[in-house]
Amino acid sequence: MGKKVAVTGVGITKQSSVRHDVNGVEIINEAVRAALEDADMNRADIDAVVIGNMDHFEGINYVEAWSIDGNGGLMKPTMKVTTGGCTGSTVAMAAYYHVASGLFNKVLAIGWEKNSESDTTGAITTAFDAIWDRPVFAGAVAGLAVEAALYMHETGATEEDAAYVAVRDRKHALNNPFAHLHINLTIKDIMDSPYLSWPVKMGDMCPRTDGACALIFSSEDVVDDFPMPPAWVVAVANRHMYTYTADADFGSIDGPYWMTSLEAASKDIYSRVGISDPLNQFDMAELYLPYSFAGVKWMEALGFTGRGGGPELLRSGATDMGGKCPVNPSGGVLSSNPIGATALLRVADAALQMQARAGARQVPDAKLALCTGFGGCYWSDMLILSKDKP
């Protein structure tokens, strides 16, 4: 058996569409510092060191090594991690992978992006098979569009259920002070934003961001060190796959419905857990959902409701906050994107919320919370957190 793994440190720097104050070496800095001082640690408490980004979309390979200075991996074990969208779900379970082995009782886990400063579009346009797909895509909203129209032909939800997620995830994010967005929106403001890509429009999509995440995984051996209570994981789990456009059903053997890698990974977490109900097992969940129609399809996917039952389950308001099973009282993806933080800053909520340190975002006593991750080619990382140790 491994060790017991608990969250014991966050930092979340302030998150907005250009930060011109700070450097990428700054910017990976000012998280590990208020990480650091969330524990009462310095440095040399830490054993080792898990940093990822879109290095490929800065352009700036060695992200761990050019940023020594700020992310505090001198002289200790250092290594980078990058999983495209997903790359800060994948630093958190490095992390913890690495503590639960017991190399190592501290690991500090490190997310960051300026997206000012890179080309996403060049740069997912790429990653794509250079005969078959590339042609046909535009950065990421292209593919996602593909998957928002099979969708709805497939079930009849329409464009107004998915304007709903992005009222509801920019409606929570009021309440979150590190948000890059606080926009109170209505349904009809996003069917009226422009499209994008039919039927993506420009409500339903995340924004580009400036942003880091830090987070220390810490042993059980040490937890009684740190002045706050510990957020422990309980289980984390992954699947990867390629998409080719070309292939309708998405990699699904029942066609071109399901959200294939997150309903393995959703099964495999949940048989270890013992999940048989998730919206009402779970307290809340920090999701990984990069424009509005994912707020549909994928609560499917992850077993909160019945195939075709996304949109009721939205329009019964189980998801909002005082709901069943809040999700994203952050705001999300949908209101923050600094895209090698982005899922990290998943499990950082997810970590405050069962600290009881979410202020005015606090679901009450929440005591089980799911996170997840996007990304690479509909990739999906899951990770389970506690209150109580498991």
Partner chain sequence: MADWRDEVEPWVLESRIKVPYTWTAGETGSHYLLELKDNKKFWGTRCPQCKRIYHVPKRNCPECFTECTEWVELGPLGTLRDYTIMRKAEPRLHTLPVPFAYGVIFLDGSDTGFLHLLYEYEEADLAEGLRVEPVFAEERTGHILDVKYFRPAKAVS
Contents of the next structure:
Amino acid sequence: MGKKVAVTGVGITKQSSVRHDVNGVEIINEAVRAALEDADMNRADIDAVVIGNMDHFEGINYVEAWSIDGNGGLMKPTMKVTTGGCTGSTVAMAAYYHVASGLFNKVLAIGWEKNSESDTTGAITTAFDAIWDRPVFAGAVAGLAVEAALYMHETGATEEDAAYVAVRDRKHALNNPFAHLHINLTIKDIMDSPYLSWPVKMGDMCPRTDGACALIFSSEDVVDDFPMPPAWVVAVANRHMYTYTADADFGSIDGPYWMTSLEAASKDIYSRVGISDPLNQFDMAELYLPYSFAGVKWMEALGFTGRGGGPELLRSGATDMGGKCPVNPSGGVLSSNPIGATALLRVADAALQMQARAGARQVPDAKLALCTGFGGCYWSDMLILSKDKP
Amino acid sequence: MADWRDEVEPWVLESRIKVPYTWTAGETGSHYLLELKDNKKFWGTRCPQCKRIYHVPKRNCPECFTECTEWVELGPLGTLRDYTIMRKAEPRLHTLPVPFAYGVIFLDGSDTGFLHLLYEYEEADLAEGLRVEPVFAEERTGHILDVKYFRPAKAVS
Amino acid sequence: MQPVAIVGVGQTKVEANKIRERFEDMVFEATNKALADAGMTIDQIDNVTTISNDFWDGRTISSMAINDACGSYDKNVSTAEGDGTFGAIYGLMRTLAGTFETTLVVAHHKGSESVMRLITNAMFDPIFERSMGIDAIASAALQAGSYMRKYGISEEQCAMVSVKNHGNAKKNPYAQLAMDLTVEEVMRSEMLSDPIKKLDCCPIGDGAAALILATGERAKKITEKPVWVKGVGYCCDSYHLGYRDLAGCDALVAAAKQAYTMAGIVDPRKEIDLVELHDAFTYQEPFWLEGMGFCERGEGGKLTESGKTALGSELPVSASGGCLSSNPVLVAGLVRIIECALQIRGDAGEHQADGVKTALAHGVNGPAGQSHCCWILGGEA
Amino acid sequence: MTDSEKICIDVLSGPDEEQPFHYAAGVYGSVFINELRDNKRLMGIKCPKCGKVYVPPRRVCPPCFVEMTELVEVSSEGSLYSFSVVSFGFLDPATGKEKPVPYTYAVIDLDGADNRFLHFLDETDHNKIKINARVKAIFEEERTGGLLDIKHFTMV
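Having seen the form predicted alone, could you now give me the structure of the form predicted together with the partner chain?
Once more the chain from above appears, this time first in line as the rest of the complex follows.
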């Protein structure tokens, strides 16, 4: 069996729409040094580094090699993994496997983004097939909007239901000093914001953010070296189901799937951890919800409620701070979206929660956390973190 | 039965990825590039721990991970270490006509080399240890190519 | 390290332009070959690691093109972006982690779809280096010149590598450039960037490759000829060419040492029977062999000249023809591992070397050999 | 160096900087492109195992992992599975220029196909578009190869 793995250090940079004070390598270094300081480590203590990006987002190829001066990997084993929007969770999983394999004890996982340096929608469009998708595609916004339109059609859910998520996550962000957006909004504010791609409005979408995040993943053999209690990784799983965008099935209310990859990944990871009632078993969740509608429909795909039950679940307050299972105490993707780091930030914030050091956004007595990553063609990554050793 | 796949005329989409980028040099890089632009001067940073002087400047020492806050003026002359003469033209990449050379140059005072172009040289002169001097562009914009290239130093220093 | 073995391998022929195929077509072929080689079906694959590069593929999330074709539908899957040897290490980690018994690793590349010099230029820093127009050939030439001048390695010695590898390729049905060359022909070929001439360079081709890893007990059930992973090591040096000693290869020395230690190898000269090098340029054979400890520093040129690296001699190097004869970027590293596995199994066909018990597969990432990866493979557990 | 705005230098990629690519459609995709251009026919392919028809044709059925060879023609009419009216400005990476908006991005269930087809719909008032509406392809008069040999879809 593999080694048990824990997060033992967290570093998050200041996040904003433009970080002019640092270049890419320097923003990576800022996160790495914060993580090392948090873990009371030196660069010399790192066994290996794993980092990811989306090449055409930053115009940077071979990111692990390019960022070596800042990423801490100089004369160490260094690897790049990448899967688009879910790159951050892919990096986290890769760091988990680095340690679980028994090959390394202390591994640095890095996600970063300087969204300000390119045209985000133009860059995202290049993720899709040049022949079959790009001529008509409009990046993530329109790609998600067609799901939203169908969801409303199938369930009768409304734009106001979705706006609840946008309001909730941004309200949560007020508790998070690292969040990019600190704005208190109302459902009316969201409803009044202009359409980007009907039915998705400006207020429904995540921002573009410059920021970075670094985590230390450590083996059970060395967790006592660290000043903070470990946040254990209980399990990881993912599904990247679709190659052709035209195959993506957004689901019908009575069809076999609702959000295919998320349902398949949940089934996999829940069965390994023994989750049958996520709403009651998880104490909190950091979910990669890139737009508000995801916070309604995907809760159904994750099994927090039945199909079509999303609006009611939200309005019950169960996902608010103080509810049964607060979702995105950090403010989530709707408040900060440095794309290559976004999914890693979910893991970072869940780890802080498990370590009971999330400050004003702490969920009292949180012991079990769910994290997700989203990217590619409706792809899903999932990690479960725990306060107790699995 | 003949396989239809053998009969198909293959189609290829001639396209491109054309996304404009704006790479932020950051405070350290900006200071360096502005000094090139405004004063035709080269600056490096010194690591307070290992004392190594980095050119181009580093905000953080890649080895020690400490912040390099001390600026040190370097050059303008330097010494050539590695070099190669580029003979195969690629107009989409090259700012000089071939043959020109690439060199790794250690500016006087610097502990690290940096990549730049070499021009106005005799091929026989290119050697490790060659002293070189920068040729600045008339119009400078705050870019590494504000130095058009380096050439063998006229005066021996 | 727990025992893990390679239980199946597959590769496509490498060609200059597979205009009739997309990435997915090549990957489907390689995957099915690896499955057939292992006697497995896709249902028996527990998880998948893919290897591709967004710049080369002209597509962000390049793995999005091939997930169907590698059978990863409804499986755990992830993507490493770098040389195949690095991606295979990620596959190895996933196999060792206790969750999966079998891992499929696939890589694809179509050099025909992009402009090599523009793509490799983009691996350089956009603020301080890229605008000089430097590319893979020029950066390798800077290194070649420094190394060769420092140790008196001659261009003729490098040319001998080209002659040997393109000759070996004639015995490898998957190789792209199989040629009878003479040292004179290599020396007369067009000078691109001193001292690198056209026939000192690899071609950039189209191809895919796949291998299957399995945990110890499972591997023995799958195949009678498992090839065991004895040791791995990888290490990354400084990025900027001026920050490192270009005439040294410190990262390779460290990566090789790590792999030898894990494999219990004390003297590679005696204990390793064959090397598949990531030799994209001819100077890299003597250079990398020195770094791996097969001869003293500066003796690599003589080692090549002595003929000892030829197929049929003491230490066959790149018996497949190496990267010099076929270099679908990233795939090339995976093919180095596959070729070592075939040699150990005795299944390398016409380019089979005698008595290969232990072999070393090598891969490179980043400009001018910035990051190296070494795999030690053996026939016995 | 306190006023970071003042000292900030941005390095820009050149106005003509681009990475050219020759994206091969492969023989499967080329069948679709060629038939669309020459005969205004939309081709799909049928999985021998599950019987699903995919458009455009490709080699592998994802869930079955089997090779497909049976070409079938699918209709140029179908129903609207979902849509979005794109109204924000963004850059088209194939040209480096702003893409003209608004336009409607349509996900279409072509009759005879089991996956979907992505294209434009010519109506941009979201109130006038209904999911499940019948739509049909409008072909370009001069077809030169490529997805945009279909001009757009329109509601029947």
